[in-house]
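Presented below, as structure tokens, is a lone chain in the form predicted together with its partner chain.
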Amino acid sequence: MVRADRFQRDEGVDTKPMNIVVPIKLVPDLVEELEINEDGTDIDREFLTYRINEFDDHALEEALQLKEKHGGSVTVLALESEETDKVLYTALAKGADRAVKVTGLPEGLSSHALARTMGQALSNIDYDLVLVGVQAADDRDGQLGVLLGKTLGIPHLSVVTDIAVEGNTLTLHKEYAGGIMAQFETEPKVVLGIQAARVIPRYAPVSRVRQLMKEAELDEVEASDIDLGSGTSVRRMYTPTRGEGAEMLEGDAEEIASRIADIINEKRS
């Protein structure tokens, strides 16, 4: 029996498939000059080429991971825009089982009214886990899914490293400074702040996007009566001036390298 028992447990047989929920916010590329629109408050967001937020990229693949090994499906959830089709089919060649595009709102929506509105389209999908990046560029009023966490009334925990599940437990650990972690345990359900996914996130062929952009079906849900507010206002918004930190070397690679040499050579002396 008890061999049994745990011939089972190596398996992972015993443990629960889970439905692992990934909400996924678009970013601005961070790689692309960001300039600020005409009243200063926000940045333009006119010509802005947007991408999946990088640590939601990490949930996603830690989501597959956790798929992979015990069962279970991975749903993603994203809110409309011009990039969020492509985003979500790109998730489904990764591996999701199901792409849910949220309407009905702004672009630019703070971390509040977002966690919101992903509470609500959670209230329709049965789930046992949320795993969301642990934060997001923009989230100038706090991460998402500590505040969703809150909004569902499920536990969260975030700067989570490592997920392993043993029958409906999960332990966790959650990363502080210096390398040191703590960890926890926990049933479903919980939201996960995902830092860091066990390997580097996968890449969808583009082949397989192209494919399911043809095939594959997007779910849709209406956001209805979502409060906006965040409870603070941006007054200014702008780029740090640049050149008040360092003095910039220029010249061909020989003479910057020389310049560099002296610099150092002078602070070593």
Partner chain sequence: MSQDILVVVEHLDNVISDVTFELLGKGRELATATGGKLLAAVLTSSAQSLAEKLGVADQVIGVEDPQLQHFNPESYLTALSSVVEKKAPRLVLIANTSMGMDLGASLSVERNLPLVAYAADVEMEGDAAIVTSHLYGGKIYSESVLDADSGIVSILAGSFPAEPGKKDGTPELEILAAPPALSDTRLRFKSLIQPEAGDVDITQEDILVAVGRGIQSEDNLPLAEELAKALGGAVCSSRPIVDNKWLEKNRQVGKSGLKVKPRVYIALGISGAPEHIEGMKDAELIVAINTDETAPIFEHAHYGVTEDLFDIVPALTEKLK
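Switch from the form predicted together with its partner chain, shown above, to the form predicted on its own and output its structure.
There are no partners or other molecules in what follows, just the one chain.
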């Protein structure tokens, strides 16, 4: 169990190197204009480009920071897609030790199905910590870590902003609404939803990524018998309704103030 209490640090405690796993999700690159598909139930993904989810990038950076300070290894997991290889090689270029591509499933899985998939893949991986991004840019539900913890049968804590390790003890800071911070103490194994790494995620040189594409191999794991149902479904998606545009007010300060007052009174009536 995770408990929220204060404790006294012991000096000189040896810290056990940890094996850390970071599930990575690819999300649509939001610099592109998104369109809804013909069914109106999803975005049109045919010509989209994808990138690593921003919060997952922070989870990877935090894992690398822990590895560099305390030893151990970092493994990254991602579902197979057209751009998965590049993202996984980029993670290796940043310092991950192993990259695993999970094959045999369609794109756009719900958090429920993704948690079941990653839980199955983790059954063959030795791990102490699982770090996930606190949420993804495409769904914002923030439930992957919660569901993955349930799937694996281990504790979970989300919105984590700081991880300290001493001996076999993890000290975690979690942020609540209103900027309230709480301190928790736990031990591996645990799933943590990372809101922000302790430093800005590092840059991977393109030359290093290309070199690894030639020299390194990605491991592959085929998913089997995954229940893709999530208990929810999207009936319809809509693009935002366009307004009539802005009204530019001209004149001196008194005239503009008078016009603003008129507009407010019109809205009230």
